[in-house]
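Next comes just one chain, in C-alpha cells: the form predicted on its own.
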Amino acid sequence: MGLNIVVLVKPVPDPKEPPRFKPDGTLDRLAMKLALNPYDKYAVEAALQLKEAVGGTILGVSMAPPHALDALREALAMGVDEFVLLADKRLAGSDTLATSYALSMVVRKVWSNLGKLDLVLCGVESSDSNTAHIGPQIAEWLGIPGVSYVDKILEVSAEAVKVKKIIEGGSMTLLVKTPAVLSIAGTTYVPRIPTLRDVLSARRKSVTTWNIDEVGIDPARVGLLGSPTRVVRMWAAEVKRKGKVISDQDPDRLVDEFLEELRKDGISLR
C-alpha cells in the first residue's frame, strides 16, 4: 500500500537572527535570513517514517515568493520527493484565511493530478505567527477530516489513520477516515538532519512553481483584498532588566537585606 502525502510547509525568519522591520512595522522577509519552519520539520519527519513503512510518495507544497525556494529546499533534503511552490505576488497580504482558501486549491490541483490523497501533512502552526490556524481551515476548504495537535500517527490504512492527540490533561487515539488533514505537534517525531549527499540531491529534485492563476485562484479571495484581517504593525518585544546588587560582609545581614529588598519590589515570601 503506497500512501500519497503532501506536506504543507513554509519559510520563516530565521529564529537565529534578529527581525528586521518596514518603516510601516510589518516584517521585511526580503532583508531576513529565511529557514525551515521548525514546527513543519516534524511533519516532514512524520510523512518520512510513513513512506518508509508502507512506501509511497511525498509531495512538499509552499505558498512563498520565489527567494524563499532555498530555504524550503531543506524539506527536500531530508526526503520530501518532490515540491510545488506558489509563488504570485498577488498573494502578498494573505491573512490565514486567505493563505489556507490558496493552499487548499493547490492540494485540490495536486490531488486531481494524483489521482489519489491518503493525508495532508503539516506542523502544528508556524514560528513567525503562531495562529495554528492553517490545517484545521484547509481541512475545512477541502471538506475532509482534520486533526490537530497529533502526537503521533499510529496506524493507516487505506481507508482510515489512527493518531494520538494530544489534549489538555492527556491524550485521546482518534480514528480518522482519509483523506484527512494532520497538524503534527513536535511531541514525538525527532526531524532528521540532512546529510551533505542529501543536501547536494536536493538540487536535483523536481520543483514545480505555479501562479494562481495556473492553479485556478480567485485573485479577489487572496491577498490584502481577500484577506478579512491585516498585519498593521509588528514589533520587538523590549526587554527591561533591573538588576541590584547587595554586599555584606555577615552572611545573616546580606540575607536580611535581601528579603527587605523583595518585600521592596512587592514580593511576598511565605
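Rigid core (definition): largest C-alpha set, two forms, superposition within 1.5 Å. Positions refer to the first chain, counted from 1. The structure presented is a predicted model; accordingly, all values stated were derived computationally and were not measured. Compared with the form predicted together with its partner chain:
Core-superposed comparison between these two forms: the Cα of residue 14 travels less than 2 Å.
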Given for the second form:
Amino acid sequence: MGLNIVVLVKPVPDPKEPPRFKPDGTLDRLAMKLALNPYDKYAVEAALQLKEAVGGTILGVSMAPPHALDALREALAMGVDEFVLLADKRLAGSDTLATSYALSMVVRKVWSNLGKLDLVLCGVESSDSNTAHIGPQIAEWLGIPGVSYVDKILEVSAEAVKVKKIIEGGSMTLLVKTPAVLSIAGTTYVPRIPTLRDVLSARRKSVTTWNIDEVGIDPARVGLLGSPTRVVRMWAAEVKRKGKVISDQDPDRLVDEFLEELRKDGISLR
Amino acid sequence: MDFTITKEQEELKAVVREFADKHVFPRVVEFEANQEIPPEIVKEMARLGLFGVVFPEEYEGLGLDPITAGLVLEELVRGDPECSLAVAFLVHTSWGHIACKYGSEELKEDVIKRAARGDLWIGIATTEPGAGSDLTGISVTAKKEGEGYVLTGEKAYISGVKEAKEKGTWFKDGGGHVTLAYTDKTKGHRGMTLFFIPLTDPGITVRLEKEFGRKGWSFGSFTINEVKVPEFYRIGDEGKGFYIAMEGFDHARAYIALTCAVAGKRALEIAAEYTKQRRAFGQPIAKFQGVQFQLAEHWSRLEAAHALAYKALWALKMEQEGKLNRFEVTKIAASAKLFAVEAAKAALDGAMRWMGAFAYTEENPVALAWKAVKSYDWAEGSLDIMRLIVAREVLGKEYIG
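Moving on from the form predicted on its own, kindly provide the form predicted together with its partner chain as a structure.
In what comes next, the whole complex appears, and the chain from above leads the way.
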C-alpha cells in the first residue's frame, strides 16, 4: 500500500539535565542542551512500525532554530527517512496557536509535494510545555480528522485507520478517515534504540530547511505578535492536597485502615 | 591537544548509554549470580552494531577508530562495572582487528564479516597450563597437512569459551579464538604462528573454571584434539605469531586501561552517593574529611588513568595512520594498563571501605567492580610484564633480562 506519513517532532531541553530558568520563571532554552521530545519518540516508533508493516515513507517535520537539528537527528537515526525543518527568526515566541498554524502550513506544502498524505503523527505533548494542543489544532487548521491520546493504531487501509484511544477510565476504538492527525500517547510503542550504523547514516540523510516565506506562512500570524497567549507570570504550583500517614504494627490492620480511608473518599476497589 | 569529542561520537555514546542504562545496569547483579550475560543482551549488542565497531566497512563493520571504540566501551563499563560486557567487547574488538589486519582475504570474507555482524565472537588463546607471561613455554603445535594445519594441545584461563562453543545461544555461529601455536618449536618465539580456531569444532573440548569475578563472561580451558583448520585460518605468516600477538595485546591493554579507569570512576560515583545518604556520628559520612580527601585522591588518579587510557587509544590510531611506531605504542599501552589497574584497585578498595559491610556482598556493584578489576593483574599481560615493558623502553633492552 505504501503510506506517506509525516511525524512532527520538537526539540526540548534535555530532560536528563537539571532545568535552568530565566529570572521571569521561563525556561532558559539557550542555556540548556536540547534533545528530542521524549513523547515524540512514541510517534516516531508508531510510524516506523506502520512502515515496517505496510511500507511507505516517513517524513519528519519540525519548527525549530537550525542549531536544534543535532537533537532532532535522533529521529533520523531511529528510521525517519527525510526531514523538513522550518527555521525562521520571525517564529520566535510563537504560542501553540501560531505554532500549529505554521506547522499546518508546512504539512500542507509537504502534502502538495507528495501528492498524497495518509497520516500526521505527533507525540501527545512536549515535555517542556505539556499543552497537548498541537495535534488537535493542526487537524483543525487542515480540516481533517484528529484523534488525541492514541494508544495503538489497530488497522490501516487506503482510506481509514482504526485506532484505540485512551479515555478517562478506559479506551475507545475509532475508525477514522485518512488523512488524519493522530497524537500518540501511552507506551505501546516502545521507542527503539537506534543502531550505531543508523546513527552514522542519519548524518547522510536529507534535511531540507524552509523559511516562512518559502512555505507561504503569514508573518503576522506567527511569532510573539501573532500569538494571543500572554505569559504573565510563572510560579510553582502550590500543592494543597495533604498526605495522611497510617501506621500500625499489624499489616492486616494497616491494610484495613488504608482501605477504610479510601472508602471515606468514595473510592471503591474491585 | 583537544579533549572534545565530535557530535557523531557524542551521538554514538548516547545510544550505548541508553542501552546500558535501560537494559544492562539493572541486571548486573544477575550476571554475576547466574554466571552469564542473558543472551538477549548480547543479541541486542549485536543488533546495535557493537561487535562491528572497528572492522572496515567493506567487511560489514562501522570502520571507526580505536578512540571511538573506547568511547563506546566506556558506556558499556558504566552500565556494567562488573566488566563482563567489557570483556565481550574488548577482546573481540582487539583480536578481531588483529585477525582482520593480518588475515587472508578468505578469512575476512568468512570470519570477519560474521564477527562484524555479531554472528560470531572472536577471543584470544595464548595462555596454557604451563605458559603465561613466558609464552615460549607453550605446547600447542600446528602441523601443515595438505591444504591446512592440524592443531593439538591445551589452552587455559581463556575468556569466552562457553559463548564460542555453544552455537546459537549468544552468537548465531558461536565463535573462535585467535590461538598461538608452534609451527616450528626449534625456533623459539620465532617459530610461533597464530590461527583462528572455531571452538564449535568437535575436536575442541571446553572445561569451565569458576571465575573469581566478571562472571558474566565465561572463563576456562579448551583442549585441541587434532583439529584441522584451513590454511586461510592462519593469521599472518608462519613464525610471526608472537610479534602479531604482541600487537594485539597493545590493543587489548589500551581498552583494559579504559575499562579499569571507568569502572573505578563509576564505583566512586556510586560510593559517593552512598556516603551522602549514610549517616554516622550525627552527619552524612560524606561530611568527614577522612572520606573527602580519599575520594579526591582516588578520583584524581582515576582521572589521570582515564586520560592515559585515551592516550593509548590515540597511539593505536596514530600507528594505524603511520605516525607512531610499534615500540612507542607498546610503551604507552603498557603504562596505561599498569597505572589504570593499580589506580582502580586502590579506588575500589577505598570505596568499599566507605560503604561498610554492605560493600562485602555479592549484590554491591562496587564489590563486583573490585573483583573484575583484580582480573587485570593478569589478563592480557601481568602487571609485572607491564613494568618490564616500560622499563625496557625507557632504559633500553640491554638492561632487561
